[in-house]
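Single chain ahead, written as structure tokens, the form predicted on its own.
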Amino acid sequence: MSVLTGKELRIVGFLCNWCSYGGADTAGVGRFVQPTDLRIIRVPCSGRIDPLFIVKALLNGADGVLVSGCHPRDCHYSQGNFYARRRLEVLKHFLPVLGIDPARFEYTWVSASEAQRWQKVVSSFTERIHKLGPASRLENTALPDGLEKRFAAIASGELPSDGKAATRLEELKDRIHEFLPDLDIVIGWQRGFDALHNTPLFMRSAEDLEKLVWGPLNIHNTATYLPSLRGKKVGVVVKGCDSRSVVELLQEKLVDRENIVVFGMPCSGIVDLSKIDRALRERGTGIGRVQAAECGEKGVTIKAGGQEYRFAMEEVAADKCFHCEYPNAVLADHLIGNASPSSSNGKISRQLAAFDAMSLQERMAYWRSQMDRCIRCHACRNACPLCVCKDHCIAQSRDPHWISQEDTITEKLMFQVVHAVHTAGRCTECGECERACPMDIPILAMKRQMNRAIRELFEYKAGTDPEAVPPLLAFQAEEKNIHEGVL
């Protein structure tokens, strides 16, 4: 039972075994007294701690999880506890997105001979612990009435565009026709099967050069196809976010830059297809029986049903335009058209704005309802540029057995945190994945989440620099922005 309040909560404690487990073995043999809430799981290194273990346990029952291994500059390993504070410090920050407490998770520093400072880090967390009281369940949580359109009504912003057409179509075409010959393959965008989709293309003669579009409809990311087409000589035509994912890509050699030819045109923003659907049902009819559709900078202009209908670009816009950093290509052999201004101004995006307005509470009731509609296609991982080990995902693996396939609220958010842990510090906000999801989900806000907090801590941009080192592949024995609290 425990010595603080008489009753025992949930603590996970994962101890490095050369360390702070002999710190706790040896508080043990010298009797002294500490909470009986823990239960220590021992690993090899505070750097072999994955943080998904630690959102394993809050999402399954613990109400407050411990990370302790050897002090820095004193690992078993030499940099083991370097990585691991990196990867937990980004846990910490990342925790608030989904409605966690980030009291309720800790790491520190023992040593083995430090028994007298286990016992006082123990009862130190258990106490903070106890004073947050249970930690709400996940399945437990029911969403506050009006949340859903408080959500939604938050401002949109600007989008980046500077009021003139200069998407220059046929120049891009002289371009890529020049080059053509000596490339297997371009990728571009092509009409689909009405005019309110567009589709990749793969051009490979005149002919195919001929069907090429630009415009807002020209949603999907080109760079996903990229390394599904290594060693092969390819073009491909991108919007400023695409271009930094084919840095990353180029940035994790999944690529290689002699054979990858980039032809950049400045992005006046992309629709949102699930919110002229919406608007479109609003008037009683819907995308499915669009007879025509013009876009341009300004606006959509569509015909369904007999009837036109006119959208201002801002009402219709993907979320990812609004404050967008990055409208022209960040790498690109050939640039065309004239560059679009940056309309971000500093802001943060519309979701994190949201999600900075809700309560703990909140968040947690919001995710519950949004992925109670996941019915778990994984289309997101699919058409995520990164997510490249889609053939050893551990969403299906069954060894290591991560996730089952049970239909629950859990299950399902815990594999969005999976995609988020893995793309951190690597997503270049694309937006793909949100975009391909069916049931609309804004999952894109935990990889923003997750962006903020590498960007406030390391001062780092995805796919901004192909020669940088991403910053949970690296350390500093003195980290800058990392302020480690005593327990």
Contents of the next structure:
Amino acid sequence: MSVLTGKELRIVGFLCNWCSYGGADTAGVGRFVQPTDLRIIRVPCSGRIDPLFIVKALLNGADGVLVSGCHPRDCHYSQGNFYARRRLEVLKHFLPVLGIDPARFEYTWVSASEAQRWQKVVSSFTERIHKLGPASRLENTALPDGLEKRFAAIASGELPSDGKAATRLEELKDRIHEFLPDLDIVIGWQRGFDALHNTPLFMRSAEDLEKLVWGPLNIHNTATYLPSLRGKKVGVVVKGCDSRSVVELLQEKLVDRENIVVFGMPCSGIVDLSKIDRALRERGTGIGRVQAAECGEKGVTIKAGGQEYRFAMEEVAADKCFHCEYPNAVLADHLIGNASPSSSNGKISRQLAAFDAMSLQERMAYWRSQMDRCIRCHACRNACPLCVCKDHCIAQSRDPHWISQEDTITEKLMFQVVHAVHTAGRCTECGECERACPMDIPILAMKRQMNRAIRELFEYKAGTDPEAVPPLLAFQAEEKNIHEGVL
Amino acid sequence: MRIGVFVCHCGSNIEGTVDTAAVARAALGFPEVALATDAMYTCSEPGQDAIVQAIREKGLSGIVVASCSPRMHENTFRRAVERAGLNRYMFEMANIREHVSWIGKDREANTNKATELVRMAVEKLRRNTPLFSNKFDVTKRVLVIGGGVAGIQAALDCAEGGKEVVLVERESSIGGKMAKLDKTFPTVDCSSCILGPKMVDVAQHPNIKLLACTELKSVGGYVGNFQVELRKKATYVDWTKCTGCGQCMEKCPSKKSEDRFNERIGVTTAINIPFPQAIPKKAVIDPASCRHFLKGKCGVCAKVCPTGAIDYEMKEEVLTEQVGAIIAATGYDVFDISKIGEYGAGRYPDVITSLQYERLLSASGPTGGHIKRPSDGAEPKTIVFVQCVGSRDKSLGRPYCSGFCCMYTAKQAILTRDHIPDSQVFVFYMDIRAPGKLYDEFTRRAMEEYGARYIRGRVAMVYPQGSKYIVRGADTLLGTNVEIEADLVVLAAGAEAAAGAPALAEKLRISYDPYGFFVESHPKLRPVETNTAGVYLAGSCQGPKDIPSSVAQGSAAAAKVLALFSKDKLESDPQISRVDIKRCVGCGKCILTCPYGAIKKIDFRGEPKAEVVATVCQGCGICTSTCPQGAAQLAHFTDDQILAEVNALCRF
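Starting from the form predicted on its own above, please write out the structure of the form predicted in complex with the partner chain.
Now the complete complex, all chains and molecules, led by this one.
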């Protein structure tokens, strides 16, 4: 059983019980003739509609999804549609990132008495979907030649820098030394198994402090470990981006301000080890063969397979560092040295711009090719400082059963969308998800797009104010930047 | 699970455009469906019996009925499955009438769509679980907000029904708009003569606690158990001592206080009892005009008061009351006529509202019942009434009809002739709306017996000429312009929602329409209930109403309260949210977004967790769509249930 081939398309409707479902009933009672494509799912309130239901439908075969609720101020539950409006508007901005035409999704308001309006809504939305035709299916898209290359290695631009990074390590050590007796633990970085891979360092004593290092190889986000150390007195050394995660964790009350001491270090950018690996591979070697490495603010010098390679910082810096807006800690008890100048120039990053230049079809194909590599290790989630659901992630749950164990691209992509939606208005773009991905899938791009939507709609940036209420957990009766109701 | 599917013909309503037998056949192929059949009228007694019988004989554990809207018959069928021993929530409906058979004639498409809706219902039912209500106690006291005629009626009926009533009134006396009226249509009987005794009854009823000069501060709790905070304003007169003798008013030297009771026609004393029949008949000092408060010395009232009731140091108080139900009867406001510049209200003293005119007609009014022009006190001979001022006017954002203006204008036309026999009355009207009992006869009397000249048309402008006013308008029946030289112009100002209505609605957690009137649960079938359980509506706060309708709604609201209080225990709706404590990480996002404050933070073995207060939760599901780890799940609309429906549609 499916839609009547050639006659109907698959259109799913989510209607609130009190207004719009009633309106659809009233339209039926009044014999207002409507197209037959729409199938209606009844929910108590538009506020009950998780945007992920809509993504689920669109990724699994729906050609269009229509949501309808009570008119603003008229909600049976007084506020549900206000929350819905924000979340659904964000989704509308986000769908094109996945290569889904946002016109395939619409939300509107129909009251229980507006039979005629309901008829008009159904008719015009159905007509719109028929004009768009059947939706492209993720599994069937093919990647046009050269697209991947076009997207890779496009990040460039200004890096934050003040040229004094080297002298700061001693200053930082002195400061930590001063406070270490009052703290259970201080989180920083140390040299890892080779010269390139620095790893987090948990300092309890003066001997531990000697292992502390500072430089562009301090990639890990130190804030990630804070929630698991709750209850202890913890010091944490942060880069600008790490500090935003601290702010976010404070805002969500997952760490206690009185129990953490933040040491802010001005950052001049970190390296992306994947880029180094790619560059080394192009030269016939690889990151696994590195014997020695020297890394400063200007760049990296690597000895591998007996040869020396030099990369300028611009070649190997992480994408997020170009045009960095927050090289300094936004929250710190102790700021070390002078602040790095921000390299942000208000422009959107080239990565986003390149993504914008792709057609919807290309974007879907792009994600298809990228997500094909996903091995569902969930390292992205585990590295994310804001994935606080820990063992209860809905990606691995039967109840609720959002994602099945089927090895399909749809399910893999669905997980990334879950991550992006759950971190919408919370993600600080620290890039840990992408850094942790063993398959080098550029998943940060998805979150940056989401953040852009949040910024445009609500003029909000996550991780800058511990007292702020994130936009998706709030609403305004009159939304400045949302103009819904085109149907 | 063994599922039974019943596909209803609804006579020819469904069968006419849906092949119900084919739908039933297809349903047999759906998972766990043990029986599928079509039936003529499933909701009829034999139809329901067939379901009951099938459950018993075939050992069914869940039922799908494909018929009309669940908003129509969900409860009918839930009771049926309950009769057969199943839990009422082991039931789903597929709406194949309003959403299928009635909106298109393509039998093939309809049959196909109906089959899919049945599949959806089956897939949801497979994930349903039995749900059980909780029982809780009821506080059998009711709060009535507003002491106009609707509130008075509601309070008296509840009190007569043996329940305790707390009646709060913002002003210093109950009576509302009706107390300001001179006479009432269509009987032309004296308003205070019929309202007065009721007001006295309120004062004397042992079950009624009357709190005047009091406003609602906040409401907590839920049906059966509301905690209400009331703000009792400072009156500067100790009402336990005040006897209402009025000596203070006679001696008060400050006579420039705004006379709100007389609709600001004239002024009154700073210490005041608004009208002779006031209940409670107690004095109140207006600190905005009292010399003691303005200049720091005077104290005349304190000297003359025989009981020593004056207390200049009095402070506002906050009272707390426990009630089980709330009736909102907060009435309406009169449209501000100065918003229509071309009629000159506000600039020309002799352009007044009907309610002001009513005070001029009243023997207890500022003119002692003699009609006098506010400007010079002269008796007007030509009076022009203009209807629909601030009603039925989209340009003013007032597209609705205020309903009672046609009638009171006719009444005032009659009374004018009674007061001034040689006067001439003109009425500009759009349509005459007089649908009540004896109403149309009444307007006819105004025209035929009392010689009021009705002119069908709008007034374009009013401007002064000498001591008179020229009213320029159109007579659309004759197709001419009309100019009338009037001594007094009375504008039938429409009703609008009371100024604080939206704020009150938010405290009560009820909805209000774009104009600020409170929204009833169903416009026809639940006219006094709201969507918040335990909160009821009476009178014009729900929409403009005349006295008979307000009284009827007051009684209706009281009947609902008495029915609610007839039970010792109430049952909660089990379709509420629950938090799985194992999954909850205590992030508090649900607490932040719940519109009812129904989720609280608890400490569970030293970890913060969220917990739903079952009696407060209304089942909206915002928490469920907010909780990232799916710990908060709205029963009967869980993620899995909705996902099952999505998958039933998209993955086949």
